[in-house]
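So this first bit is one chain, no partners, the form predicted on its own, shown in structure tokens.
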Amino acid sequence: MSRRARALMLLAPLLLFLGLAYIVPFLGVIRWSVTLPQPGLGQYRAALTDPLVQSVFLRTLRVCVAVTAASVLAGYVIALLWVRGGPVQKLLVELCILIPFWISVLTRAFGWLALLSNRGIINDWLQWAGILHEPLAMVRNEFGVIVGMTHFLIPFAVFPLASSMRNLDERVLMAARGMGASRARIFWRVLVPMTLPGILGAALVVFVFALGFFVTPAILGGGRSVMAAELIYLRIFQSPDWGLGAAISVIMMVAVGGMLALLLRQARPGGGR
């Protein structure tokens, strides 16, 4: 038996499970989108032309772009400390990366709610210190959603960035230092361009994850910053508009599939050229 045949036999149970658990239900969602409440593509037309759905799509895109930018920026600094820092720095960074994975997304969202709400810890402290006279509105809006999502997604940005930094050719950095380049010049002209594939990979991973966020926007947005995943939930479970909810789901899946295809293409050797 060839190596490829043995690999397919080993993968067959996993592929069967994925097909039953994901593909078959998704085919049912596609069927809903073209049959409810009546056959046709009317629900897709409504999803792409309805002002409410369009506003949710634009908000989702806006929030995802902001979260991606903040996560990649913070993740780059953390990855730099993790890869090029001293032993103590590396240990602290590893703890900061790994500990959040032990805390559920629901607990994190309620933790940020306790910190950012009008009567939360941050507003209480700022008012006690005399810096503010009225509490800042940091939840039930896009700001709170962005903060909560960024906190959750930073570790997912760190891993591809750290992998890209570890694969750097140190001789290039040494040559730049030997030619008298300053640290800032080495960073912007050498390090950042050489880690650009990691930056793009981290941005795509974070953006794809952010598109499907539900719990954090629902809690920190307070129903005022509805994103696509929450809108699907509302259409499926709190209103009889299953067809529109299914159509939005299919549109989101197509968008995520396109992002994943771009990520896989970027991950291949020479894929970025």
Second form
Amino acid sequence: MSRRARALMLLAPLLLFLGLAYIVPFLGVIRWSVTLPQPGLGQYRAALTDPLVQSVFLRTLRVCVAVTAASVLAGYVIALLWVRGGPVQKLLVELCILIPFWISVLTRAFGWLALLSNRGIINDWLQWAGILHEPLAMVRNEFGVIVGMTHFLIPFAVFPLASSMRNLDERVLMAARGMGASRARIFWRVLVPMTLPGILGAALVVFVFALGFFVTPAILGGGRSVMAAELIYLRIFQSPDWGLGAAISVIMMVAVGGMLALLLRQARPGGGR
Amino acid sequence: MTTKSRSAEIGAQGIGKSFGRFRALDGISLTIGQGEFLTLLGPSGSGKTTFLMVLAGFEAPTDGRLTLDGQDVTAMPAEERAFGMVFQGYALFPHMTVEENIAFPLRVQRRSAADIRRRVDEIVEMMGLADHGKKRPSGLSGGQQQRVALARALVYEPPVLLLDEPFSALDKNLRGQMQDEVRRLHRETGTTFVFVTHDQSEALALSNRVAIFDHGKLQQLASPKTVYERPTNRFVAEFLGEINILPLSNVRRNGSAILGDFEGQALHADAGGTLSETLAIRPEYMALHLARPAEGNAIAAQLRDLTYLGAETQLALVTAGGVGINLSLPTAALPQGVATGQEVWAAWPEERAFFL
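And the form predicted in complex with its partner chain, for comparison with the form predicted on its own?
Next comes the full complex, this chain leading.
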């Protein structure tokens, strides 16, 4: 048996599982999108022209861009501390990244609710201190969604960033220092350009994850900041509008697929550098 | 470069460096003269690279003082010293072109665009990189990357150039070319060069003086000729090349001559240096005779092995007392009809033997 055939056989259970549990159902979703309630591309036209669906898409895009920017920015600082900091900083970063990573997304969303809601800890404290007289609305809006999602997604940005920083030749930074370059110049002219593949990778991972977020926006958005995944849920489970829900799903899938293709090109050796 | 750089004198007084309980450097005191080419030579872990890092300012010494033209710079950070430095593996900026790499230190110094252009063009031309200015380092050969690293370190005319085993990744031919290049750059710039290597022939070929390190201590600091021909201790003698060691007994002065007994016969030694019971002779100063020569020192031995190396032939001898002696002869000087197993004589001029 050739190596190729053996490899294929070892992969077969996984491929079979993916096929049955994922591809076949998804083909069903595609069928709904072009057959319900009547055959044709009407649901796609509706998904792309309906002002409500458009506003949800726009909000999804806006939130995802903000979450990506915030996660990559915070992730860069954390990764830098993790890779180049002292032993105490390293341990602290590991604890702060890994412990929340093990806690369920639901628990974390409720945690943020307890912190940010109108009668939550932060508002209580700000009012008690006399800084605010009215509670500040930090949940049931996009702000709360962005905070919750960013908190969840930071580790996904830290890992690719830390790995690109670890692969960096320390001597290149020393060389820059030896020529008299300031810390700011080394950061902007050497470190950031050299870790650019890591930055792009981290941004894509976070963005793709963020597009499909459901639990965090549902809880911290409180039904007012509906994002794409929640809209699909509403179309399929709350209103019997399966065709539109399916069409939105397919559009999201194509967007995610496109970005994953970009990510894979980026990750291929020599692709990004 | 047509203009001579300002070059500096470096002084080290009692430099020590500890990493935890490990003593990487211990009591290093030396002066590196203005415009000198000094090589730091030693095996790996001897402290030579640590000393270079202390000179550059990347490592702070645990004890001692460092001066630059008489001014104390012990606490001055690397970015303020701004010595030129060529790293092992070149450490070029992979995201910049050759020209951008070379312009980097000039940009740091906020030189005018016209000045940067002129200097970069000049050094690119001088280093033979004119066809590669717009390429990234990954598109260059090892030798070309080396030239870029040298250009980047010299373009801003630093007072001192530090080189950390810059040629260790190059093959032998290219290494020879780059050594010539570095010697030429040293002559033309007049900058003080400090060069780290573990290759003794490189050290002897390049420098005005060689500083030999072992176990964090400076073993000897002298000209290439002196360290090779008059090493101060056995480590230096053995590190710089093959050496024959003969144990002597009853070492004594007899008038102006110095004598010692080896396997029942008296050997003469050079009067310089301190007396000891160990006589050392470099193999290339020994000659092979089939019968006892009329003058000079000679000892009888059996020829055990003969290795033909083309221009040179190496011979391994063993004396009656079991002391091994190596000879290295030009093949042309090999006596006719010499064969292994034969009894022969190894002879050398008295002044070529010294005490260790």
